[in-house]
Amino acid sequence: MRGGIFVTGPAGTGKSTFCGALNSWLTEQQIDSAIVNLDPGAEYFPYSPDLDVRDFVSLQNVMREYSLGPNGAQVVAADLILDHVQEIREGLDDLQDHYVIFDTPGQVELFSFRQGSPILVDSLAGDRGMICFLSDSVVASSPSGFISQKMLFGSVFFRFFKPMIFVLNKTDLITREQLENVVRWEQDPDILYESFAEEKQKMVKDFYLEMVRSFRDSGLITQIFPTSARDMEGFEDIYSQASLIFSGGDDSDTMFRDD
């Protein structure tokens, strides 16, 4: 494959809708793309997956076989995917020229914090994998919400150590002013700290300031990619970043090709 885009983030951030919209946008630009579902417990998709892990691992089957409830079965099913890596890779053989979008489980813990997940990503994408971390624009529009999602972003980065981008999804649900605030927080931790102190309306200890500044010092302050699946906005920027990561920005077969 040309590159593997693994989409993760907290529950409710719109991962599956984002995957479907990104795939539609790429297809409209005549860019070969495909979607792989990696969620054994998924019940509904806003897209038709080209490859579905449920063909190998089914949540319902795991519940019956191991006498587990849905939560325990989700954990076991996430680990069982590793037993079928070879079959999944064989399914990817016909997608050599595609950008492959991997839709991961709805609960971020089932993908990002299972022991086998980094092995899964390396096995499926090797050095041609990247992580799209989706954050909820409504939650991120408050300083404390932005900080908590940025800390989760950092946790995921340290787990996979892959090229990774911070996507502010569902921006159609916030105002232009709120979006501009989030962008300013990403650009300047001191502004973020001031907004955080104002939000809490009480004295904030110095260690909060140092923690926020550590985002910049550690490289976790990078760039925000605002997107809206409803308005189909922001996907050109996602594609441009993926192209940069996978091929140094060399678009050899698209309308964005350099003359």
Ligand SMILES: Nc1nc2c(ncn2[C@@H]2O[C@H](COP(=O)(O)OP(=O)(O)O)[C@@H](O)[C@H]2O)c(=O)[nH]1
Second form
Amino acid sequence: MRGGIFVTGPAGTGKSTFCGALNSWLTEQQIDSAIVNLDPGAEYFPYSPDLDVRDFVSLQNVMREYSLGPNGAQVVAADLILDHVQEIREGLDDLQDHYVIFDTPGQVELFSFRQGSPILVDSLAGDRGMICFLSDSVVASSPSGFISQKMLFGSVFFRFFKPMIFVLNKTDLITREQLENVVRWEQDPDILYESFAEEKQKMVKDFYLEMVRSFRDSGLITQIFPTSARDMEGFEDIYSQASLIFSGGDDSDTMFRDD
Ligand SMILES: Nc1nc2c(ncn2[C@@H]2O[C@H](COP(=O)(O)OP(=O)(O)O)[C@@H](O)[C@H]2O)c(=O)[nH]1
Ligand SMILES: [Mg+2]
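Switching forms now, from the form predicted on its own to the form predicted in complex with the named molecule, please provide the structure.
First the chain shown before, then all remaining chains and molecules of the complex.
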């Protein structure tokens, strides 16, 4: 594959919709792309997957076979995917020139915090994998929400150590002014720090301010990529970044500032 784009993020941030929208955008630009569903519990997708993990592991079967409820079965099913890596890889054989978009389970922990997931990503994409972390614009438009999303982004990065981008999805649900604020926080962490102190002034203790300060200084605040999967906006920038990463031209560890 030309590149494997793994889409993760909290439940309901629009991962599946984003996968479908990115695939449609690439197709419109006549760029070869495909979608792989890695969610054994998916009931509906806003796209037709080219490869579907449910052909190998399905939540219904796992519930029956292991006598588990849906939550326990989700965890077992996520782990069982690893037993089928070879078959999934064979399914990808014909997609040499394609960008392959991987949709991952609804809950972020089922993909990002299971033991086998970094192995799965490496087995499927090798050194041609990247992670798109999706955050919900409404959540991220308050300073504390933005910080919590960036922390989760950092946490996912520490699981995979792959090139990773922070996508601010559903921008159609926030105002232009809110979006400009979020962009400003990303560009100048000092403004974020001040906005946070202002938002939580009554409850902020030194401990939390210290955390935000070290977070600011860590360099984990990286460029954001605003998108609206509903309005098909922002995909050109996602594609440009992905192609930079996969062509090796990117300073792909933009997670780390030089200064
Ligand atoms: N307004 C808006 N809604 C969106 C957008 N992307 C997804 N959604 C909606 O968010 C909900 C969850 O989307 P889904 O793709 O299933 O999220 P997932 O659980 O992360 O895969 C659905 O109702 C989508 O229609 C977007 O860009 N804008
Ligand atoms: Mg989904």
